[in-house]
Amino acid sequence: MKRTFFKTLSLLALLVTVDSQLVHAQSLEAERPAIPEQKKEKGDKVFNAETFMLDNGLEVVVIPNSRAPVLTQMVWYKVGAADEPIGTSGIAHYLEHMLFKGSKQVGGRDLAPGEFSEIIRSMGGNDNAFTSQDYTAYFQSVPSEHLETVMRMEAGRMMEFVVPRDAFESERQVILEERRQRTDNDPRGQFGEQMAAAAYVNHPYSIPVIGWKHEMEVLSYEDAKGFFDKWYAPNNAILVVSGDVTPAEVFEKAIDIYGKIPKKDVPKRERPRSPELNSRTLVTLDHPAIKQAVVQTLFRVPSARQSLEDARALEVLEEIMAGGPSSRLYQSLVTKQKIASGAGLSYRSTSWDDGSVYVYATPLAGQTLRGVHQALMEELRLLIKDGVTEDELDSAKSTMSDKAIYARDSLTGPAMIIGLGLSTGEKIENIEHWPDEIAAVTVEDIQRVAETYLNPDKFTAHPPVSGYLLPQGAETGEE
C-alpha cells in the first residue's frame, strides 16, 4: 500500500488484479469539523498536463515528456467492483479479463482473442489492465510512433462488447485460479477479506474485488455484457496519454477516433450506507503458513474527494509516522522499545467513498500481539496529546516535495497518478498543485485529523477494526 500520493509507481503491479478494500463515508460528514477556506498563490504545476473535453464527454489529459520516444496510453473508467449488482461480485474484474478476448478496432478489423496484446508486443510494447473498487483501467506503453494505432484499438474496446461467448467459460477458470492463488491458498488474502467484511458493514467495500467464489462460479455472459453496456462509455472515462507527444497531436487524434463513440446515460453512483455500529471488532486468524505475526488496526477516514484538507493533513501525518527508519513508529517500537521488527501507518486517499488508515506492526519473538497492539495505540494517544513538532512537519514536507519532483521524470507514473486521482473525484488542479497543498498543512491540522479520526479511545459511529494474523497455535496475549 502506498505511503504518499506520489508513491503510485509501486502501486501498478498491485492493482493488476485485486485492489485493497476501501470504506464508505456515512458518518464522517457529521464528525468532520469545519475548516476555514485558505487562499494562497500557487506555485508551478507538477506535470504541466493539458486537458480537453470531447463533445461525447470523454476527458482527455496529455502529459508531454520528450525524454524518450515512447508513450503510455491509459483509459480509466469510473466504475469498479463497488458498483456491481448484488450477487454478481467479481463481474467488473471478469469483464476486464474478457475485453482481452476480442474487441473492435476503430477503422480496422475486429481483433481475435489475445490479438490485442500480440499487436502491442509486436510493437515492442506492453499492455495490461487492473480493476479496483472504484475504477477499471487499461494501458499500453509503446513507441510514440504507434499512438494512432493504440488509440484505434483502445477506442474499439470502448465502443462495443464483441467478446465471443465461447471465451467466457474458459476465462472463468482463469479468474477462479487467480482467487485460489491470491486468497483461498493465502492466509494473508483471507485475513484481508475478513478485515474488510468486519469494517465495511453493508457497503460494497466489504466485498473483495475479485469476488466471492460461489458468486464467481455462476457469473454469466449476460452479466458481463450488461455491466459493459451500463458503465463503459466515453462520458464515464478518462483518456490519459503521457510521453513523447504534443497536446495538439493527441487532441486531434482523440477527436477523430474516440470522438466517434456515442455517449450513454450512465447512472449515478448510489451505494448502500453502513449503519452505525456499537461494538469494536477484533479479527484473529492463525495459520500454519504464517511464520511472523502481524497486528493492525483499520480506521475509516475521509478520502481526498470527501475532504481535500483532511486528506492532505493525513498524507503528511503518514510521512511523519511511517516515513522510514527515522519516523515516529519505527523509532518507538523498533529502535527504542525493541518490541517489533517493523511498524508503520498507511493512508489511502484515492477512493470514491471513505479512505482508510492502517496502523500496523510486526512483533518480535517473545512479544505478544496484545502488547504490541497497545504500544501502537499509545503512539496515537501521544500524537493526539502532544501533536507534532514544526521540525517534524518541515522534514516531512521537504521529503514529500522531493518525491513530487522525481515523479515528473517517469513515463507511466504521471499517467497513473493523474488517472487515479481523477477517477476517484479529485480535480486536475489539486493534483498539479499537490506540493502547494502539502506546504499549507499545519501542526494544528495534523493534531485535528489525529484527534478526529485516529483516536483509539473515541467511540465513533464506525469504530476501528483490529486484526491479529499469527502462526498456528501462537498466543495473542488476550486475557
Given for the second form:
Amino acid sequence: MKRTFFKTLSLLALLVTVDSQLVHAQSLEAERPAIPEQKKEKGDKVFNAETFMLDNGLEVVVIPNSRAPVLTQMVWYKVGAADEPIGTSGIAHYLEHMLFKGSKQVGGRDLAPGEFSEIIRSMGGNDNAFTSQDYTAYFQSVPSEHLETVMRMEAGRMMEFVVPRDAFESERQVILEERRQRTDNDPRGQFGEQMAAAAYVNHPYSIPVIGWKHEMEVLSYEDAKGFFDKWYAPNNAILVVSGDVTPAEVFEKAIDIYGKIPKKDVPKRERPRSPELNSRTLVTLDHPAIKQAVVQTLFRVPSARQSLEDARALEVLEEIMAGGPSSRLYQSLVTKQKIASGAGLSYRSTSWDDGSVYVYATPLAGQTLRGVHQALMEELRLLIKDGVTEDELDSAKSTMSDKAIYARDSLTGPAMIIGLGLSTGEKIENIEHWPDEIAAVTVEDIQRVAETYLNPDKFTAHPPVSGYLLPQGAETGEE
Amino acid sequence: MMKHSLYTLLCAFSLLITSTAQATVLDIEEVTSPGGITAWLVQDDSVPVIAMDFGFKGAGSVQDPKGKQGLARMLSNTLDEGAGSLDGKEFQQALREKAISFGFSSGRDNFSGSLKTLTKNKERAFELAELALTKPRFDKEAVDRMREANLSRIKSSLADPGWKAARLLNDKAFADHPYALNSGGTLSSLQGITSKDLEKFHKRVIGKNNLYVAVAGDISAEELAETLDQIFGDLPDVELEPANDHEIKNQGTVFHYEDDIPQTVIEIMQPGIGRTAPEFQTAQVMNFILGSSGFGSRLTKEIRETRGLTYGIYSYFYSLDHLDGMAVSTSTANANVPEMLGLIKAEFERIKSEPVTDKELQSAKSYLVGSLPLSLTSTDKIAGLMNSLQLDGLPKDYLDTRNAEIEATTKEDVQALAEKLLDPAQFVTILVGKADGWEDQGLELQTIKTLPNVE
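For comparison with the form predicted on its own, kindly provide the form predicted in complex with the partner chain.
So here's everything in the complex, that chain up top.
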C-alpha cells in the first residue's frame, strides 16, 4: 500500500473548526439539529456529527455509526507540552501517564492505580491516551452498552487529581525509558528534536513533547498536580463519542455526568513568540549508526487556525507535490533524475500556533546531500515560477474528495479527526465541509502560498531550517 | 519483523471471539464464480466502499530461492508498478485518480494483495487488479527503482536497534530454515534480482489453486462472482516448493550484539503452540494473563507499573505454517538487563506453579470474547480478518464457535498448559545494547559481531 488510510484521515484533519453552532444545554430538545441552512448551500457533510455544549463549557460532539455495537469515547484537553512552565518539559505527558494511576469516578468509588484500564479490558475494550504540543487526549473503545460507565470514569478523571504520591517515582522511570526508546536509542529521533529546536527559536515547539532528559529527572508531584489544576477543566475540553449511540442519549448522559464538574478559570493560551530571524540554518548530524542519509527542509507555514484559506491551498499543494508515486517530487527526483530513493512533502495544519511543511528526500548512494537538496529546492522554485496546471489541480481535488468518503469507514478515525481539529482551534463546520473548501482552491491560491511560505530564496521572518542526517565522516558535497 | 508481519493479523484475531448464544458475528456468504473460484463475502452498504483481500497461500518469502532473499518482497513492490499498456507512473496515476488503494505484501508464508475502492470506481479498480495480477510488466526502470527503495529501507533500518534484534532473532531461533533469512532481502541479494527473476517467480507462485479471497462492503454476490473470474480467472495452477516443519533452535543461549545505545532491546523466543492444537484457546487465555499488550497483564504490572523498568513489554504467539514460537519483546536501560531477564523468568515460573486468580481468568475471558466487535468496525478490517481465517485454514463459523472454548477454560487448564509449554530454559534470548556489568551478574553471553542477512 503506498498510502495508508491514516494518511487519508490526517489529510482531512488538517482542516476544521468548530463552534458557533453549538447548542446549549437547556435548549436541547428545541435546538439539537444544528446547522440546517448551510446544508442546502454546500455539499454533503463528511461525518454528520452533532454538537452540544454543557453549561460548564464542555463541548460534546457525537458521530453516530451503528455498524458494530461499539463506541469510542475521547476527551481532548486543549492543553499540551507547549503550555508547560519553563524548566518542566515533559510534565504534560508525565501527567497523562499519572492519570492512569488513580482517579475519581462520578457516582462511584475512587479507582486505584491501574484499575481504570483493568475495568476497560474486562469490558472487552481498549484504552489509551496521547499528548502533543497542543492537546492531550484520553480514549476508550468498548461495547456500546458501557457508554454510561466509561463516561462516569472519564468524567471522574477530569474532576480532581487524586493520584497517590507513591505511584509517582516508578512512572518517572517509565517515561525515561520511553524517551530512550524514542530518541536516545535512535539518532533519527535526536535529529528531529534538533530540527525543531532550530526552527522554533524561543517558542515552546522547540522543546520535545517527551521532555528534555535533565528536566524529566527533576519533575515533581507538585508540577503534575499544578498542571492538572490549571488546565484540566470541562470548559477546556471536548468530549467526542463515535459509534453505536444516539446524540440524544449521549447529550443527556453528558449533562448528568460531566455536567457535575464545575468550570474553572483557565488561562489564555499565550506562548512566547519567535523573534524575527535572518540566518540560514543548517542542522547537521553525522552519526555512526546512520547508513542512509536524509535531507530535509522545514518551513513554518500557517496552521488552519491561523489561516483557513492558506491551509486549504497548502493541502492541495501537498497532494500535487507528494500524493503518491505519480506526484511531482517522486516523479522528478526518484523516477526521472534518479538521485533519490524517496522524496516527499508533508504539511501539518493541526497546530495551535504555526503549522509546518517538511520537504525531504533520501539520496541514492553516490549522490551528495547538497545536490539532492538543491534538486528539492528547484522543484519549489518551479512551483513558484510556473504554478500548477488546471489538470493537476482537478485531479488532486477529485482524489481528495473521494478520500473524504473513506474517512467515514471507521469507528475511531472520525473521532480523531474531529478532536484533533477542535482542540487546535478549527471549527466543526470546516471539518464537515472540507471537500467544498478543497473544491474552492484555485491555481492562483497554490502559487501564492508557495511564493509566500515555501520560497527557498526569499526569507520570511522565520527562515526555513534545513537538515542533513548522514553517516559519520560522509561528505555533504560542494556548496 | 514482529510488528509488521503475520503476527499482527494472528494477534488481532486471537482476540476475537463471540458467544455462541449470540447471533452470528459475521454473516459470511460463500460465493463461487462460474469459473469455480470461491470467495467469502460480507455485504454491507453502510458506506459506498468495497474492500477485497486476497492471499496466495505458501507464496511468501519462504519460496525465495537461495541467494535471492527478498524476491517475494520485490514482487510485492513491483506488481503495482506497471501492467498491460500502463507503465509504473501511469498505473499509479490511474489508482490515484480514482482514490483506489491497491498494493501487495509478502509475509514469510503467504503473498497477499489488498484492494479498496469506492463503489463508483469499482470497474476501474477491478480492471487494474486484473492487469497487475495477469499482465505485470516488471520494466527494468521500475525494478531498479524498487531495488533502490529496498536498499534505502535496509540502510535506514540499521539505525533501529529493534530491527537489528529482529534480524538476530530470526537468524538464531529459526536457524537452518528459510524462515531464518531476511524476507526484506539483503544489500547484496537485492542487487542480483532481475526482471527475469520476478517474471519467473510470479509464474511459479501466483496461482488459482493457492488463492483465497475475502470481500466486504457494497457489492452483491452475483457481481462478485463475475468479478472473481475477471480478476483471477486467467491465473494458472502452480506448484510450490515444499517447506519443512521446523523447531526453535539455539534454546538456552543468550546472544549479545554490542550497540552503543543507552537502552537494550530484548527479544526472547521459545517453542509455542500450533493453531490446530486442542489447547490453542487455553493458550490465548494464558497469554492474555501473562503478557498481552496493554495495561493489566502480569508482565506489564510487575515490570512496568511496579518497577518502572520499561515503557513496554508483551508476550505473544508467533505461529507460522511450519513453526510455532512464543515470544517476549521489551527494552530497558542497559544496567537493568539482568534484573529484567530474571523478572521475566519469574513470571513464566509463577504462572506454572500457582493457579491464576478467578478475577484474572474472568477478565481474560470477557476481554477475549467481548472485544470481537472492535475488529469489525471498517470494511477493510472485515475483509482482512476473513482473509486471515481463510489462510489459516479455519472454517467460516470459526468466530461463532471459538468462544465456547474460551468460556470453558478453567484455572486448571491454564496451569496445566503453562506447565507443559512455558520453559525459561528453552529461551533463545537476543540482546542489542551496551553491556553494563551483565557478566558480573552471572549472565553468560555469546557475542555476535556481525549482523546476519544484512550485507
